[in-house]
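Okay, so here's just one chain, in structure tokens, the form predicted on its own.
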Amino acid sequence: MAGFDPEFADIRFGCGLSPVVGRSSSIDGILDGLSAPDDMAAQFPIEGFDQFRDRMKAVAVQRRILRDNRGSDIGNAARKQRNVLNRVARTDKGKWLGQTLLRRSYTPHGFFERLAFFWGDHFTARGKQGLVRRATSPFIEDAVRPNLSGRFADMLKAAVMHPIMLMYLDQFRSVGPNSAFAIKKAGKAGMNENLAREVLELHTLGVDGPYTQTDVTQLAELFTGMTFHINNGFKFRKDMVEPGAETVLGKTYADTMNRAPVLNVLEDLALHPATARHIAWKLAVHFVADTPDPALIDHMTQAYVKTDGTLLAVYAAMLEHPAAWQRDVMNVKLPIDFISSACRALAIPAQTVQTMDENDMKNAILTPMAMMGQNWQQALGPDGWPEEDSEWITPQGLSGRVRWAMAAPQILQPQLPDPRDFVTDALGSLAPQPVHFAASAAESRTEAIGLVLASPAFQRR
């Protein structure tokens, strides 16, 4: 089996090759990048949820004015202002996609950006209506990026208890059936098991994990009380808590009427052996192959267990294992990976992306990505985007990739490179001879660049 190779490392574990950013130097160098300052977030900023919550407050003000003045000039003005706030948030969501592409285009730590997407997908969350439909990027800035190299338990707590997750899975209105709130409402409020089920099935133990429906219900009862207030963010309401102790996976959590039991159960779930294997498997599938070598998963699982779920150790176990460097099995790039690696190979100017208006971003990135099968931050369910190559290698998906490869580069990079140089910029020594030939024999520079990007060699990582 092959070992570390800087070009292959940047293609498989990073954001692709670049003509202006140096190659990875070693496995240690890749791992060191996970603990380095988040310079890309500073250079290409995306607002966090506290700032986004100011938008929510502004919309709430206009909603109240509209409610109290419906049919009047004041009410009509409030409706217009609410619509403006929603439109600005929609536009800014597109700009945040642009910032994400620029982070991937210019980062010296591509593994970091890839992990940010991986964990954002693992903890899929978005608002369901109105303004909060645009809050996924702020959620990732808060819950994911600061926790990439720490303990999985800490990321789990940050993601599960985040207001956007509470809203996405309807936890913020889940009420214990015997709580003071439920009694007061006389049966008009009920408990929701969505978050409890997804925490067990998707976030920790896995769909085949050692839990039962009783565990789901008990965890849902334990989660009651977790809600959200627009002025303060996360809020724990004692009057919504189901009274009594709860037992999850054989362990009983005391009725303390605060969030301590929630933190304790999330800690225990994060340290469970089934969680260790589930996380190792998901990482290996995403970065290495649809059916990764069982020895690789075993090695990563052992690292997780030995370090109490320290993610940096799990990543190190993956990168040090020979199976991670096999070239005979390569995953198909997801649309976001395909587009961003193309942007990186083209060294797209930051100003070109940052000055795009809403229609430009829609035409150049959002609509083509949707044609490839990936509506940005709109996964169909809490299980996120599929990993199987077969989900992305479809007639429509391939057509979308080819059309984008032929049309978008000249929009994103007005000064297209020499195609003969671009082959090396994009694929390095991994470029097969037919791709070199296609780049040199094409009738135009635009066509040549498109052929390189559309080639099977560029489509895989």
Given for the second form:
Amino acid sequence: MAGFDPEFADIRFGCGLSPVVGRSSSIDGILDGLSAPDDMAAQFPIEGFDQFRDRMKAVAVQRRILRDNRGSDIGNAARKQRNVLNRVARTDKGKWLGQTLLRRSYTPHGFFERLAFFWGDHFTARGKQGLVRRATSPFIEDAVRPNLSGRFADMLKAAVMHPIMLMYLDQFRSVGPNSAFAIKKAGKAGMNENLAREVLELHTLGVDGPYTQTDVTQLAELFTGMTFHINNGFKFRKDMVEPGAETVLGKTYADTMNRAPVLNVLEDLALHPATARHIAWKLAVHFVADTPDPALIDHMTQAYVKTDGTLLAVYAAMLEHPAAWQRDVMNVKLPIDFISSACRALAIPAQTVQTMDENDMKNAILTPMAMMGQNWQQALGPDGWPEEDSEWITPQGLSGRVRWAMAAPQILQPQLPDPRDFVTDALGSLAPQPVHFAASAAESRTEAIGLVLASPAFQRR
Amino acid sequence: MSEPLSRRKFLTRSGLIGCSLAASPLMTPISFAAAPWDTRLVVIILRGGLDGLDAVQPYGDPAYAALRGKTLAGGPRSGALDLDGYFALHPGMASLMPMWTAGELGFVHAVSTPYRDKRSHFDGQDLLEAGTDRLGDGVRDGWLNRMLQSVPGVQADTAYAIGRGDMQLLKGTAPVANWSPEADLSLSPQAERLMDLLMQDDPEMHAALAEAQLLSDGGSGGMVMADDGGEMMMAQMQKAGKGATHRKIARFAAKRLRKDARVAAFSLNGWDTHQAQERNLTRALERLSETLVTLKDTLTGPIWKKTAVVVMTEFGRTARENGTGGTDHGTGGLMITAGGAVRGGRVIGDWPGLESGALYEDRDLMPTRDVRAHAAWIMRGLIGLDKTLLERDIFPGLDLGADPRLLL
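Could the form predicted in complex with the partner chain be shown next, to go alongside the form predicted on its own?
Next comes the full complex, and the chain you just saw is listed first.
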């Protein structure tokens, strides 16, 4: 079985090959890249949620003015101002996708960017209405990027307790039915179990994990108190807490009227063997194959258990296992990976992307990506994007890929390379002969580039 | 501990690819020939768990008002449309009242798949689409595909899975066209030849590409891509980003059903209403209503007369309103039928009641019948399928039970 190979490593575990960025040198080199300073975030910044919260405050101000001055000039001006703020956020969401593409185009640590997407997807979260619908990238900047090679428990806490997650899975309004708050509201406030269920089913144990409906309900009670305030972000409110201890998976968590039980239960869930296996399996599926070698999953699970869920150790276990390098069955790139690896191979100029307006971004990237099946940051459910190749190799999805490959490169890279060179830019020595042939036999430069990108060799990894 | 392998994962990883390949236009003679039967079946999956108790409100049940007393008060006094003196229709479906009055819209209450207790959307949907008793017992295709496998004469364009999402219920060895409106691909003849060459060694992509070319309007190679071909393609994709998806899908489905297609399936999202259900469910029901009206309008009279639409969801929601103006994942739910072929104007089902002892696990509407039985009876009536075939092959282990007489 094949082992490490610089080109293959960057295609399977990184963001693809680039004509201007060097290849990974070794497995250790890939892993070291995870602890390197986050240069890409500095070079292509995306705001964090604290900054995003300033937008929310600004909208809230206009909303109040509008409410108090409805029908008057002042009110109309406030409405206009609110709409502007909303539009700017929508535009910025597109710009952040541009920054994401640039990070992936120019990073020497492609595995880091891939992991940022993986965990952002594992912890799928977005606001549901108004401005916060644009806050997924800020959520990932806060909760995922600083935590992706540390302990899973820490990322779990950061993600689950993040305001965007509390909003997305309806936690921020979930109130203990016997809490002071609910009593004061005389039955007008209470609990839901959305976040509690998805934490068990999706974030930690997995759907086949050892939990019952009672665990879901108990965890929902334990989670009460977690909410969000526009002025200070995450907020723990004692008056929302369901009084009394809760028992989850047989362990009882005393009621201390602060966030300690939440932190404790998330710590315990992160260290549960079912979680270890769930996470190992999910990583292997994402990076290696739809049906990974069970030995690979075992190896990664052991690393997880042995290190109390230290993710760097789990990644190391994956990369050192020969099954991670098998090439018999290749995954299909998700649309974001397909598009971004094309951008990397084309070495798209940062300025071209950064000067695109909202419509340009929609036309060049967002709509085509949706046609490929991935409506950016709008996965249908908290389970995120599917991993199975068969979900992506559909006639309609493939049509979207081929059309984008033919049309978009000339927009993103005004200086299209010679297609014969581009084969090597994109696939290195791994380019199969028919791709070389197609690149030289096509009728036009755009078609030739399109054929290279649409080739199975480029679409798989 | 067992590996967390849900059926969805299992299905796609264990040989199904080979099956769909065998059924692809590349492997079987391509023919868009006359369809083998004349009625039309549309299956719509509502993903996220429709709250059946809010869509069709049992305001005549004495326990109902107390369960939905906070933000989800229902019944005619809260603006719902009375159906039969016991059930009332959510105002979000007001535009369907003419269909109800014409007997072209019906409801089956308190139904569910055999899925119980874990209340996961994703497993719930997998089971609904697999049509089996439980997950992971070796069944690798969807029930609607097994239906197609069981009838002779199914062609490449007899059945359509529509949209950008996944339709497990149509996966399997019978040919199914997977398409979404405005996905048309047009390549220059030279690009098409070279693309074909590139795909030679990748059977899955090759099959998908061939199907894309086949399904593209006007067929393949009709348009030569000049130097501005890229821009043209871009413009075409931009157009695809505009307009309401559900209406586009309904129109596309109806257009194909007016020709040789006999079966179409797609899904609608947005039913997971843990919070602010009043607003969110209204929106979702309006989309569903617009979908059904668009289907009816586009199919036109004579074909609508031969059509049955079946609307299903993975589970119902909690009988009690939760603390955040919504409902959590439940069990017993609602099935909706529509079309000129259905015997509508009725809410049927064995109503279990909502008093505390009657609820499933003291929280959910008790399912009193298997929703698969109703789908089976509709296919039996519409396509003339044999009872044993339905109970053994299409829905293995199902007891069809008494005929609910869902069709005219």
